[in-house]
Each structure stands twice: as C-alpha cells, then as structure tokens.
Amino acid sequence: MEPSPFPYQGPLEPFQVQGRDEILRDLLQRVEGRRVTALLGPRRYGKTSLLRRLAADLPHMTTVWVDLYEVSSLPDVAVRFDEALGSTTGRFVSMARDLAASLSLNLGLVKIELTGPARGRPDPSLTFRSLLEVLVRTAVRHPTLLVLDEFSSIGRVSGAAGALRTAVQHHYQELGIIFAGSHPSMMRALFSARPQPFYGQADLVEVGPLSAGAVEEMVRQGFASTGRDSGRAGGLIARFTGGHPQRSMQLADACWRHTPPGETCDEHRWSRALTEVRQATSESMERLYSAFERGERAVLRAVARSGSIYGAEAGLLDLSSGTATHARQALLGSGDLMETGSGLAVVDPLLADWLRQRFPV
C-alpha cells in the first residue's frame, strides 16, 4: 500500500515538518544567540516535531532531550536526566561519561541504582545534582542544546526546578536552552510568577495554529506528490480545523485515502473522509468528555456552540457565572480551551465538532 504523505500519529520526522518556517527561524536565532526560551502550545500542536526539526537544523550542537512528562518525584526526575544524557552520542557522551565517573556516578544506570535495595540506594537529591553538574560541565566544553520537554510537570516535584535553576543560571551564555510544555497557563506561571525559581528567566514563545495558507499548501503538495489533485480539500480542512496541526494532517490523510491516483478530491470525498474520521474518534471523544468535571463539560458545550460561557447557551445548561469562571480557568490551564480574537474556542476541533453533533441543542 502506498504510504500516506500525511502522517499524523506521533511526532513527525524533521523533514516532514511544514508550515513552520517563521517560528523555526525565530527559534534558530534564539538558540544561536543563547536566549533562553519557553515554548508554549496545546497538546498535538506539533511542539515535539518542531523541536526535532530545530535540532536537525543545528548539526553542530548536541541535543540533550529531557522528557519530563508526568514526572512525580525527584528520583523520577533524576532518571529522566540520566536517560537523556546517556542517549546522546559522539564526543558529548564520551565527555559526559568521563565526568560522571569522576563524580562516582554510573551514567545510564541511575534507574537501577535508585530502585535497588534501600540499604545501598543513593540519595536522589545528590544524584540529581551530580547529573546536573555533568550536564553543565559537558555543555560548557561542547556546543549543546538542552530541551526540557513537558517542563510544566516539574512543578509538582518539590525542589527539582530550584536545583535545575541553580545549576544552569550562570551558564545561559554557554548553552542553548528551550523549555517546552503543553499546559500554557502553567508554563506562563512557571516563568512569570515571582515565587517560581525560573521567574523572568525565559522569553515566552507561543506555537499557534497553522495558517489557512499553510494548510492548503501542505495538502496541495501532498496530493500532487502522489499523483492526485487536492481540489478544494485544503480549504475545507483549514476551515474545519482552524489550523490545528495534527487534526489537519488526520483529515488530509482521510481525504487522500478516499481519492484514487489521477483523480480529484471533490466535496463528496471530503464528506466521506470527515464522516470516517468522526466515526473513528467518536468513542475516544466520549471517554474524554466523561473525564471532565460537570462544570467543565457545560463550559465545553457552551464554547463549542457559541464561543462564550455566558448568555443564552449558559442559561440553557444551568451554568452559573461562578462555576463557568472556575471551569474556564481550569480548561485554559489544561490546554483544552484557548482564547482567540473573537472569544473562546475548544482547542481540538474534532472535540468541538463532536460536542455540536452529540448535543445539538
């Protein structure tokens, strides 16, 4: 079977990233200028793909990629840093192993040591600080980009952010640092609230939706590269998704599969593709919706229909202003809602569509 030109499951390969030239240029300039940056954006907005492309565009630098998703303890944080350091290659990892050995640290084996018998288990705080020392001392001697992915999770681990700041704060001019996170309001708080260790320590850069033109060009090129004509599919997809990167690729893939080589994706094929995607995601949308609190469910329904949490829609759902305000803040914080120039919007266009289909009134 011919591979689809629209992969949408998981991060893209660097060469597959499209429609992000402007923000890529900005990030390249920031890293090369050693400007500490926090990259904010909702889930499935392509932050990981974007950063993988950025790393590929900086071949003279070694990227240390620390995945902090759902870290829950200091030992957990230490293990993530150990795994990140141990998975690097070339001169960087050789230097890092030598430095680790001088600190009596077995790089790549921290998880085994921290989960071993309690009697011989090392202190996780000291282990974490030693790992940070290895990272910084190696990065000072070798061009390094440090990516701290899902950084917002570190906020729940007491002392972790503070230890990290202590280790890197005097080396901002010697290594590139990008923090990334999928909870925009939490990420903002980590860098703009005075009690936080990284208060005022990074420029905030938002990853927005793809432009309509970028979506249309992506669809046109993908179809053309496989001997098909996208017709009006690009415009229809852009209008439906509002530029949501992953959902745009998912719908483009469905349209592509319904269009044989040598033919054009007409509105009938678009309709069939949309129906297929709706059916494929319906069960997951039901589960997702059920996991929200009652007030959050009401706010999502109101926003999906009117873009507002007040007025007739809220009255219909018996949504008090206090409940609406609290739920709104929670949903903005989790990245399920976003603010636009015209009001509020549900971030996932398929969830918004499911809500309108599931609750027509």
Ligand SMILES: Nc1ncnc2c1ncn2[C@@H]1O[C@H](COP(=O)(O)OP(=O)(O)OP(=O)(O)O)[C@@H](O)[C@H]1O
The other form holds:
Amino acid sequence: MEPSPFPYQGPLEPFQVQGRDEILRDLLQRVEGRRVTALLGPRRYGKTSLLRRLAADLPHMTTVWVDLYEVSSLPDVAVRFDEALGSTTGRFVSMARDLAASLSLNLGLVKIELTGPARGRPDPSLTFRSLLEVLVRTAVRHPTLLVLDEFSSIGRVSGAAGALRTAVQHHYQELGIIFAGSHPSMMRALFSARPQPFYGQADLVEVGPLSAGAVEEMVRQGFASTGRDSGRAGGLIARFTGGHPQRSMQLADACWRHTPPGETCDEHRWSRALTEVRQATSESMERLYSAFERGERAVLRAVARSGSIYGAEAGLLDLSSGTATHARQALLGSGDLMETGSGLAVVDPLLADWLRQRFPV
Ligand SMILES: Nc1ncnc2c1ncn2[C@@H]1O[C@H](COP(=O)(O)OP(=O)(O)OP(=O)(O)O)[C@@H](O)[C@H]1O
Ligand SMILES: [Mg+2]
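To complete the pair, please output the form predicted together with the named molecule; the form predicted on its own was given just before.
Full assembly next; the chain just shown is listed first.
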C-alpha cells in the first residue's frame, strides 16, 4: 500500500516539517547567539519535530538529545543522559568516551550498571554528575546543541534540575541549550518561580498552531505529490482543527485515504473521513473525559460549546464560580485549554468536537 503523505503518529522527519519557518528562524538565531531557550507548547503541537528540524539545520553542531519523558528517579535521569551521550557520533562521541573512561564511566552502559546487583551499583547522583561533566567538557571543545525534551518531567526528581544547572551555568556562552515541554504551568514554573534552579535562566518561546494557509498548503502538496487533488479539503481541515498540527495531519490522512489516485477530495469524501476519525477516536475521548475532575469536565463542556466558562452554558452545568475558576486554571496549566483572542478554547479540536456531539445541550 502507498505510504500516506500525512504521518500523524510520533515526531516527523526533519524534511517533513512545514509551516514553521518563522519560529525555526528565531530558534536558529537563538542557538547561534547562545541564548538559552525554553520551548513551550501543548501536546502534539510539533515541538519534537521542530527541534529535530532545528538540529538538522545546524549540521556543524552535534546535538545531544535528552528525552526526559516521564522520568521518575535520579537513576532514570542519569540513564537518559547516558543514552543521549552514547548516541552521538563522530569526534564528539569518541571525545566523550575517553573523558567518561577517565572518570571510570562506561558510556552507553550506565543503565546496566545502575540496575545491576545492589552491592556493586554506583551512586546514581555521582554517576549523574560525572555524566554532566562529560557532557560539558566535551561540549566546550565541540559545537554542541543540548536539547532537553519533555523537560517538565524533571520537576518530579528531587535534585536533578539543580545538578544540571550547577553543571551548565558557567557554559551558557559555549553551548546551545533548548528546553522543551508540554505542561505549560510546570514549564513556566521551572523558569519563572524563584526557588527553581533555572529561575530566570531561559527565554520562553511558545509554539502556536499552524496557520490556516500552512495547513492548506500542506494538504494541497500531500495530495498533489501522490496524484490527487485536495479540492476544498485543506480549508475544511484548517477550519475544523484551528491549525492543531497533529489533528490536521490525522484528518488529512483520512481524507487522502478516501480519495483514490486521480480523483478529488469532495465534500462527501471529507464528511466520510471526518466520521471515520470521530469513530476511531471516540473511545479514547470518552476515557480522556472521564479522567478529568467533575469541575473540569463541566468547564470543558462549557468552553467547547461557547468559548467561555460563564454565561448560559455554565449556568446549565451548575458550575459555581469558584469551581469554574479553579478548573479553568488547572486546565490552562495542563495545556488542555488555551486562551484565544476571543476567549477560551479546548486545545484538542477532536475533544472539543466530541464534547459538542456527546452533550448536544
Ligand atoms: N510542522 C508540522 N506540520 C504538519 N504536521 C505537524 C508538524 N509538526 C508536527 N506535526 C504533526 O504532529 C504530530 C506530533 O508531532 P510531535 O511529536 O513533534 O509533537 P510534540 O509537540 O513533540 O508532541 P508530544 O507532546 O506528544 O511530545 C506529528 O506526527 C505530525 O502529524
Ligand atoms: Mg514531543
């Protein structure tokens, strides 16, 4: 079967990233200027894809890519840094290996050592500090971009952010550093709350939705490159998703699958594609929805319907203003709601759609 031009699971390959020219230019300048940056954006807005593209656009730098997704302990954090260093290449990795050996570390094998028999197990916090030393000492001799993806998870591991800051703080001029994360309030707190080790140490940059034009162009190109005509699909998708990158790709993929080569995606095909995506996601939406607290559920419903937590919708749902305000804050903090020019919106357009369909009044 022909591969879809609209992948919607996992990060994109660098060459597939489109519609991000402006933010890419900004990030390139930041890295070149060695300005420490924290990239914030809701889940599935394309942060990892964007940073992969950034790394590909900086071929003279070695990227050390640390994925901190759901780290929960210091050994866990050490293993992620070890894996990141161990998967670099060329002169960087040979330099790092030599340095590691001089500190009695086997790069790439930290996981085995930290999970081995308790008696011979190294101290994880010492191991972590040694790994950071290897990272920094190699990086000052070799142009390096350090990417810390899913950085908000580090907040759960006591001492990890502090150790990292101690290791890198005197090298901001030498290293390009980008933090990325999807939990907006946690990310903000890590860089804007006084007691945090990285307080005031990075500029915050937000990844927004794709523009309607970018979605339309992406859909047009994907169809054209596979011998199809997207018709009005691009515009319909952009209107439905509001530029949410992953949902736009998912709907584009469904439209594309419903359009045979040589044909056009007409209204009928768009509507079949939308029905199919709604059906495929309704169970996970149901599960997602029931995991929210009662007040949050009511706020999501009100916002999906009217873009506000006040007014008739909220009255219908019997929301006290205290509960509503509290739930609104929590949902903004978790990245499930966002503020728009005209009020509030549910970040995931398919969740918003599911809420409107499931609770028609
Ligand atoms: N520039 C883009 N153009 C079109 N689609 C995009 C773009 N960036 C991301 N996507 C879509 O979003 C999906 C998720 O991208 P990615 O994993 O980079 O997002 P993320 O913000 O890192 O997500 P997570 O919060 O899950 O880590 C991709 O599979 C792709 O379908
Ligand atoms: Mg990601």
